[in-house]
Each structure stands twice: as structure tokens, then as C-alpha cells.
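Here you get one chain, nothing else, as C-alpha cells; it is the form predicted on its own.
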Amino acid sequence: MVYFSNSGAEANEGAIKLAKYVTGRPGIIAFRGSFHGRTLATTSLTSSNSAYRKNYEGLLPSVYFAEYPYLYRTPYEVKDGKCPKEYFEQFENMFHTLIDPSMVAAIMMEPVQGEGGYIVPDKEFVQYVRQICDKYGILLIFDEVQSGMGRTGTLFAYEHFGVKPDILTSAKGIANGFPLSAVIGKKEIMEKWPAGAHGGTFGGNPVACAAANAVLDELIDGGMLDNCKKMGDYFKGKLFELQKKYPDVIGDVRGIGLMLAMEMVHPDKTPDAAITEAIRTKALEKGLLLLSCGTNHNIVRYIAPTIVTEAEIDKAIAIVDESIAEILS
């Protein structure tokens, strides 16, 4: 079941709403990394960046933070390119010494990190989320207001992890630039939350709803889903080739799909923040439009549309080439 709303925060505030409405609980957990809006509760949730708190606390109370597993920089072993025990082991030690489980309503999580550094999380981390959440009758929630609606070459980024979630939210390209958003639910819980609980304006308007119709039909039925994934593995590898070209600036290359991202280090592998805002400048003035992100603001983002072709990625390519090879010399 849905409720519609206009924003990606707007999505996530009733998604927790909805959480401590059917159980009763007070307690959210989010992760260190997170984004999920600029609204007072979602603001509360996020730490990407202490910015987008300054100024606003007191805060949501009962949010605690646990770990996103950032294998590249991770203070922790990885042993066999597994994910290192201690992100496992921290939620019972939550439970055990800062909230007893019977009191946490949700864990809100993005499937794939956004604002945070596009991270990919190990795959058997998020079933194990999940497992953590069956066991003690918590909400699973995904944010997949960014990573979303064909982002990663399937409609919903979860789908790589074979795990499904409580409730999901999803906004940004679910309507191609018309507000909406969406809180979708497993029915059971959806039906738990009575007229009047939560509501808005202008939620679910048609015009709105109408570009969402539209959006689904070529991202199914019109080959926008199978274009990403596609793509995404011929973008993937064009990066991988700037990183092997340009290794001591370019640490780290990850994603799915089309939600991409190389991290820029200087050759100690200390994050670059400096070469970053470079790149995005340089290449700018090339006609190459970047984005940046991650805690430490040294990541580039590459959020290419569904339809990209491989020309128009060779090009970016080229010009991301020659704007850090200009930058170097």
C-alpha cells in the first residue's frame, strides 16, 4: 500500500511516523553517513555532515547511530574481502548498553549510501539487518529516495540484496522532476495507520501521479532498466580504467548501475577534498556537469540518466581525463 506525499524528506518523516504509530516504540536507529532530508525529524536521522544539523538541535530524541560498513576506509580487518565482524556485533552491543530492543521502532537505512559517499554495502550485512529486525519485532525501513526507480539497473535498489524491506520510501526520479513521493508499506502495517494520523495538502496530486504512470511504463516496458544496467557496467569499466590511468588521486571506484562514484585521495589514500572541487570545476567549464559528496566532500558522483548512451559516457570520460590530467600537470 502507498501514501503519497511531494519530497524525499517529507517521504521519510512519515515513514517514521508510521513506524512509531504501529509499534508503539519510540526509538530510531539510522547510520553514520546517512542523509534522509532537512526536515526537523529527517535532519535527525541524517549525518553525512554536521552542516545540515548546526543551528537545529535539540533534535528528534531516541536516534542512535550505528555503523555503515565503508570498507574502504574501515578502522576494522577485512579478512577474504568479507565484512569485518565488529559491524555485525554492533547492534547487540547497542541493545545491551544504550536501548533495549523492545524499545526501537525502526532501522533506517539507504540500501545503497548517497550523500554519504555511494557506498555499497556488503550484501550479507543487509540480510543480517533484516535478520536483526525479525528478531526483535523492528521495522526495516529503505530510504530509496536517491537510489530508487531505476537508479542501480533495478527499480529499487534492495533487489540486489535479497531482502525486502517493512517499508520503503521513494521520491526524486519517481515522477521525472513533478513533486511526489511515496511511503509504501507491506500491507498489514499500512493498514494499522487510520484516516487522520498523517496527511498533507497536496499529497498524491494527479498531474503527479500521472508522470509516476509514465515514468513506470518506460522504465519497465520501455528498456530503461535493462539501459542502466548495461551502461552501468560500461561506465563501471571506463572509471576502473581512469583509476589504473591515474591511481594515486583515484582510490577507490564503486557502485551499481548507474549510481557511480570514484573517491579522490592523495597518495597516502588521506580523502582529497581539494582535487574534487578541481575536477567539478574543470570539467564544468568543459560542459560537463559533476556532483560531489561524501562525509569528507572527496567523492565524485555520477548519476547519469537511464537513457545514457555509450557515446554520451565516452565523452564525460574524456573530459573527466583531461580535467585531472590538466589539474596534475
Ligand SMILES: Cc1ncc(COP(=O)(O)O)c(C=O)c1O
Given for the second form:
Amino acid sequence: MVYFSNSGAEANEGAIKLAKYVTGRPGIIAFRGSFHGRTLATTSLTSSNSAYRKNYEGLLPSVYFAEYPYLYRTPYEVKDGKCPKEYFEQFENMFHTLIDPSMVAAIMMEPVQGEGGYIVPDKEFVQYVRQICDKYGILLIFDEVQSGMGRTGTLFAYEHFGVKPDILTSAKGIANGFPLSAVIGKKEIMEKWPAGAHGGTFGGNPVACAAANAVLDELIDGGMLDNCKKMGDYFKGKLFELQKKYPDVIGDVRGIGLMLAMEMVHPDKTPDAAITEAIRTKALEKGLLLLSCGTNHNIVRYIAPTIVTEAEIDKAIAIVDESIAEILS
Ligand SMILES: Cc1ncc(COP(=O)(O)O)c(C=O)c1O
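Show the form predicted together with this ligand, please, the one above being the form predicted on its own.
Below: every chain and molecule of the assembly, starting with the one above.
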């Protein structure tokens, strides 16, 4: 079942209220590096940058942060490419020392972390988060505001991990620019949220909903999901080629579908925010709009439109290539 609202933050706000209402519990666990929006509750769950929180402290109580498995930069030992055990153990540790699990309403997680650095978590880790939620009656909320609506080549990113949430939030691409967002929940959960428990004037705006229907038609019947997957693979291949050419500055290439990024580093692997900014500036001069992200501001993210073509990707890669060459010379 779905509750419609206007923005990503508003959907997450709704999901938090829903989880609290249905479980009768106060606590929420989010992840370090998360971005969930700019309302007071979603700011409380955001930790990608303290600038979002500065001047608003005295935020929502009983919010705790778990570590997101960012394996390119982890203090723990990674054996055979596997997610270190510390990421798994942290939940029981948290329940032992910080908050009893019976006080936790929900774990809110971006299935691919966006603002925090386009980090794709280990599949087993995501499955473990589901298990922890099931074990303690905690609701799992996936914030798919950025990763959803085809961006990763599936309608929602969670499909890559073989895990289903109890509640999912969607916004951004959902109505291709019209203000619409959604809190999507299992029937048995939504039915416990009676009319009047939450609401807003513009939720479910008919024009925005019509746009969302058209988006779904294009994604599913119009072949856009397939395009995201196909073009995503092509784009990532090109980024790996670029990394081979500039191994001292492109430390990591990652992402799924058309949610792709490269992590810019100094030769000793420390984050290089300066080159990231320089690439953005040069690329803009050459006609390519790029965004950065990451807690260290050293990730170049590529959020190509779902209709992108190979020729456009080639053009973008050529601009980034030229920009890096000019900066390094
Ligand atoms: C993962 C995630 N959640 C929530 C939001 C907030 O969405 P909005 O800006 O529509 O409130 C964003 C926006 O960047 C986001 O990336």
C-alpha cells in the first residue's frame, strides 16, 4: 500500500512516523554517511556531513548510527574481499551497550548509499540487516529516494540484494520532476496506520500521479529499465578504462546501473577533494554537468538520465578524460 507525499524528506519523515506508530517504539538506527533529507527528523538521521546538522542540534532523540560497509575505506581487515565481521557484530554490540532492541522501531538504510559516496554494500550484509530486523521485530526501511525508479537497472535497488524491506520510500525520479514521493509499506503495516494518523494537503496530486504513471510505463514497458542496465554496464566499463589510464588519481570505480562513481585519491590513497572539484569545474566548462559526493567530497558521481545513449556516454567520458589530462599537466 502507498501513502503519497511531496518530497524525499517528507516520505522519509512519513516512514519514520509510520514505524514509530506501528511498533510503539521510539528508537531509530541509521547509518554513518547517510542522507535522508532536511526536515528535522530526517536531518537527525543524516550523517553524511555535519553541515546539514549544524545549527539544528537538539535533534530527534533515540537515533543511533551503525557503520555502513564502505570497504574501500575500512579500518577493519578485509579477507578474500568479504565484508569484515565487525560490520555484522556491531548490531548486537549496540543492543548490548546503547539501546535495547525492544526499543528500536526501525533501521533506515539506503540500499546503495548516495550522498555518502555511492557505496554498494556487501550483499550478505544487507541480508544480515534483514535478519536482525526479523529477530527483534524491528521494521526495515529502505530509503530508495535516490537509488530507486530504475537508477540501478532494476525498479528498486533492493532487488540486487535478495532482501525485501517492510517500508520503502521513493521520490526524485518517481514523477520525472513533478513533486511526488511515496511511502510504500506492507499491507499489514499500512493497515495499522489509520486515516488521520498522518497527512498533508498536496499528497497524491493528480497531475504528479499521472506523471508517475507515465514514468512507470516508460521504465517497464518502454524499455528504460533495460537501457539503465545496458548503458550502466557500458558506462562502468568506460570508467574502468579511465581508471587504468589514471590509476594514481582514480582510486575506485563503483556503482550499479546508472548510479556510478569514481573515487578520487592522492597516490597514497588519501581522499583528494581538490581534484574532484577541479574535474567538476573543467567538465562544466566543456558542457558536462557533474556532481560530487562522499563524506570527504572526493567522489565524482555520474547520474546519467535513464534514456542516455552510448554516444552520449562516450562524449561524457571524453570530457572527463580531457579534464583530468589538463589538470594533471
Ligand atoms: C537517499 C536520499 N534520501 C532523501 C533525500 C531527500 O529528498 P528531497 O530532496 O526530495 O527531500 C535525498 C535527496 O538527495 C536522497 O538522496
